[in-house]
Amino acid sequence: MKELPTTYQANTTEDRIYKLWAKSGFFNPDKLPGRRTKPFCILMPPPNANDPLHIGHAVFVTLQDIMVRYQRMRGKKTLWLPGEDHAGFETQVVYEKKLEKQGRSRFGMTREQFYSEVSEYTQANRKTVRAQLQKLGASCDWSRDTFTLDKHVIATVYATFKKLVEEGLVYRGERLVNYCTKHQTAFSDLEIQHETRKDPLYYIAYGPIQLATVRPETKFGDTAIAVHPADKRYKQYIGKEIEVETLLGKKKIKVVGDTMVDPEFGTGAVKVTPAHDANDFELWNKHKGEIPDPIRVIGKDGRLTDVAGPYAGLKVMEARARVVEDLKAKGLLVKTDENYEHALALCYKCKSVIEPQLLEQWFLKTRPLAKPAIKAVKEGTTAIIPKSYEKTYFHWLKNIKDWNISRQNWWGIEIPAWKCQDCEEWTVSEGKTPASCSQCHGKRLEQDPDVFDTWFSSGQWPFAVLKFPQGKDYKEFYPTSVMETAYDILFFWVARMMMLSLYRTGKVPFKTIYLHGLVRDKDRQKMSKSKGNVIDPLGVLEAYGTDALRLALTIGNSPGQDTVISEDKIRGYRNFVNKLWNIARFVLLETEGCKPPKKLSLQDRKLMGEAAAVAEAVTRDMELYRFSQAVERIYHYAWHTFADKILEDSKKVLKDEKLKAGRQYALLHILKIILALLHPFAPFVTEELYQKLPRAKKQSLLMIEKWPV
């Protein structure tokens, strides 16, 4: 046998080994050898097809590949189905930034042109993402690679929407929604960030009543004054109209009593502006008929509308400054509290202040869908790891509100709904333009220009990607085995997959939910470009090899807990990979040309028994998703027991001709166990070393070798 080099060369090995795996066809469950009757399936959370992978992606790839490689070696029919996400709003923002650098804007393009350019951009990025996933060792079935805009996925989304509409679970209504005036789209409540800020609180005279507000520029949309019904200061005014002086002249405004009002806030009296505040909108709904309908003061462009008179066309902050100045001049500004602390809703992407808008949108009634999703986890049909996240899951689903699934983006899945210009009613189809209106049979139909919230379509990923209801994969692999993802999208995605999958299929989408934490630097700081502490996974792979990165991301990584990563940690596990290489190098040199022993000594049998016990302990860890403990157990056994003790002791034994053959056999046997146990975590170096072992089957691969238990 040709002697191994003294150090492991990841750069010259990994691509070759990956090609070996790919050529075998064993990523495809239908091509795995042997009779495999038990299925195991993981659906990859599809990375956004708008940018290269980051270190967070490396975490999920590592953890999912560990599970898949382990179950494949356990003899299961294993499918890891990869995909990429069109990521509607996210991708649109990324592409608009590129246009901005070119001095262009989507508003200077046709919608078709913009869609075409983004489509071309995402398809190019899909290839990049796939290559990066392969560099990380992802053993997924590329023949099943799916994009969230593939025809069968869209067809499933349309069928779900139509069913929801027909069963009264989706409705179109005019409601106050979160709106970003920069990106000009609505958002659900989950996509809003809240930030505490200090702003002036303005006390304004409204006739005989003083009230406090942080938003004087919206006063042109005031339709009432609200006070607590038990507040003695205002009891004489409740239910009556009072005359007030405004910047646009005198007007009459009604005072209503409602327990929503906090008598301790400001003066205990608040202005009601239902077109621009969620609480005010709710209050208006309770007092409909008693107070006027909402008046829009701020348009979708973030500027004041014509109802603001001379202030029309001003941006919000410009208008606020002008209004405050004019209130002072008119003697209507009583006082100002400059340090009022309050929570502001922000666009999670651009951090612009959300300007609520009264818009007609499609809303999903989530409560009926939430009940089965709660029941499935309570009864143990689906388990959440770690279990502590069950409480969070239940809390969110029990307090869930109707979900706005409309977005005003140009990139995404168009909503298959058409408004009849004759009767104003909506007709929903499964994608094709209806021949006529379902209500009046008129033919003047106009499609809704909005697209679905990406989370609505990706919430159907488990059954859509497996081609529900007739697909072979759906019949064989659904419900899937594990959904492995980050804990921060438990609400955004996981809970919604539970709701929509149970609704469409009647079954849970996965049996286990495994939540990993976020990646933090050595100082436990969240990684971000602005902090300059982001680790580029591809750069690390070039320097230290994929196996070192995977080990660093696994050891110390407990479910639901943030994991710390640093270049020093990765470098340390590169040293372990080299140690493993040298262990194997020594064993292979000392066992070259060895023959099966006639008899094993008691000590050799003991050593092999100890290795088997380690394998059993590792297997228990793997079955309980304790991946960090499993690989640490192998690490310590390989380095501190096998290398430091067994190999050192064996140097003497190998010089004894009577004991030599038995010890050679034992060393090879134990090495093979170590390589097999370590393979899910460090697949490249273990496969390379396995290929150097003396074996009966020369064409075999470690990735399909039987697990050593």
Contents of the next structure:
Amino acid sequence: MKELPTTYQANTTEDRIYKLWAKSGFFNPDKLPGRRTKPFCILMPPPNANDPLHIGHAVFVTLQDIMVRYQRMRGKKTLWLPGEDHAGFETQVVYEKKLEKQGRSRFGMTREQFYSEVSEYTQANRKTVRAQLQKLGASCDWSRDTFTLDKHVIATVYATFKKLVEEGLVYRGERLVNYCTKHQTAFSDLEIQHETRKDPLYYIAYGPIQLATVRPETKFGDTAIAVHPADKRYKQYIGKEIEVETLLGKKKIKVVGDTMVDPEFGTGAVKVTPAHDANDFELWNKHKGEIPDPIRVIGKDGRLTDVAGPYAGLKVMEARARVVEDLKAKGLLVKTDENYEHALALCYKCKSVIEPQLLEQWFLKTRPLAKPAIKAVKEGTTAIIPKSYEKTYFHWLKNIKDWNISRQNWWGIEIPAWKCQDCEEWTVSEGKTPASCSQCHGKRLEQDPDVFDTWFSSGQWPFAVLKFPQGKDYKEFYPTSVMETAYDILFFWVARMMMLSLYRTGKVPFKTIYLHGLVRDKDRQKMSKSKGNVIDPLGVLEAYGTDALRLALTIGNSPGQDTVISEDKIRGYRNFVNKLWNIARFVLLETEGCKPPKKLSLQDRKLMGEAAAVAEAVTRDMELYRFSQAVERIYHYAWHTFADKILEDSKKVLKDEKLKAGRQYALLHILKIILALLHPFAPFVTEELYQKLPRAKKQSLLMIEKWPV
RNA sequence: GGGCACUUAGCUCAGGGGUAGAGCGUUUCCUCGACACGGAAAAGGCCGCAGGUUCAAAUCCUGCAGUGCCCACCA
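Since the structure above is the form predicted on its own, I would like to see how the form predicted in complex with the RNA looks, so please show that one next.
Everything in the complex follows now, all chains and molecules, and the chain you saw is the first one.
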């Protein structure tokens, strides 16, 4: 046989092996050999098509590929469906940053021009992402590769929207929403972050009542004062109007009693500014008719509106300083608590302060959808690994509020709703522009300029991508087997897929949810580009090979727990891959041209039995999703039992002509088991070695070999 | 204000009722025909603290202390 080099050459092997797999067609479940009746399906969480992959993606690619390769070897009909995400707002932000660097802005472009540029950009990124996934060894079915803006996906999203509207689960309403004045769009509750800040709390004289506020600049929008109904200090004023001195002169204002007010806080009296505070909005809603409608003080650009008189046009913080100064001059500022700590809502992307805004948006009533989603996990129809996340899942779904699914963005799926210019009613279609208004049959219709929250469409991924309701894949692979993703999108994505999939199909989208942790560097820091501590997956692959990276990402990684990766660790497993290479090299060298033994010695049988026991233990680990343990077990057996003990011992045994053939047989047998067990984790080196093994079928691949149970 | 997780070798982490494990690092020896990306050996741990259950606890339970994360409309 040909002399093999003493070190494994990952970079000249991997592409060749991947092509071999791809050529076989076995990534596609329909082309798998043998009778395969049991389906196994994973939908890849589509990576954002706005940037190359990072090491975090390598984690899920590895874990999912492990599951899929394992099940394929176990004889299942396996579908791993890849996709890429247009990632609406995220991509828009990325692209706007690019524009900024070029000295351009989307506000100097038409919407069509911007859309087509971003479209081109994401298509280019899709190619990069696909190439990277292949480099990582992903055995997914490229013939089913789906973009989140593909026709059938959008059609599904539109059908769902229409159904929701018809069934009264989606409604149009003017509500106080989280609004970022920098990005000029509303968000859902999940897209805002809370941060504890220290801000001055101002005590202001309001006629006979004092009140405390951190936002004196919104005073111009006060429509009432609220106190606790049982508060003796203020009882006399409840239901009455009091005259107060303000910066804009004298003003009459109503005092209402409501238990929402905490008499212990501040002075026990609150100004009610329904246009700019969620609590106040709720208060106004409860006391509608009794107190005037909300007055907008802050516009969408974050500047004060005309109702602020001389302060109009000022930005919030400028206005606050001026107002405080003037209140002081007028003797209306009683005192200031400089050390007041409170939670401030920030835009998760740019950290700008969220300005609640009164906007008309599409809202999804989530409670009716949450119920079945809770039930499915409670009853075990869908299991979450690790189990501790079930509690988190329940808590979120039990406390869920209506979901604002409108976004004031350009890049995304346009909302298929048209407003009649005559009667102001909305007509919703499944995508096509309606001929006339569904209410008054007027012809003057204008489409809502907003797009859907990306998560609204992503939430429909499982059944959209499998082509519900008539698709062959839907019938064969839904509900899917495992949803494997990071725990940080449990609410954003996983819970919403549960809700929307159950709503549309009546069935859960997946039987198991496996949540992995985030990747951190060796100092436990979260990896980020701005910190400069990211490990470039492609660079690592060049240096150490894909198998080494995959092993490093798998070993020591347990569900729900963050995982640490360092170059040292990757190098360590590169060494193991090389060890394996040399183990095989030794076995191949010592068994060249060997003949089948007449009988096996007791010792050889014992060794083979031990290997079978290892295979059994590994299988148990695999079934329980304990991948780290599984691969560590093989690692240990291959290195410290097979190499250190069995191969060393064989050096003597093989010199004995009577024992030689039996031992040769045993060594090949055990090596084959090791390669097969290790294949899901380190597919390239194992396949390459398997190809060098003497075997009956010339064309066969380790990828579809039977799992050694 | 709620919830969750973590605390194990110098570092980063697996494990999980019955002689403590991995990677990297450290020390000594070894160029012996699979492999120096290697081999042989070695040092290094009251498995956070305090109770409890048990024949037996690093492992289960309770409390405490630190750390991290998530949720939350405290003007």
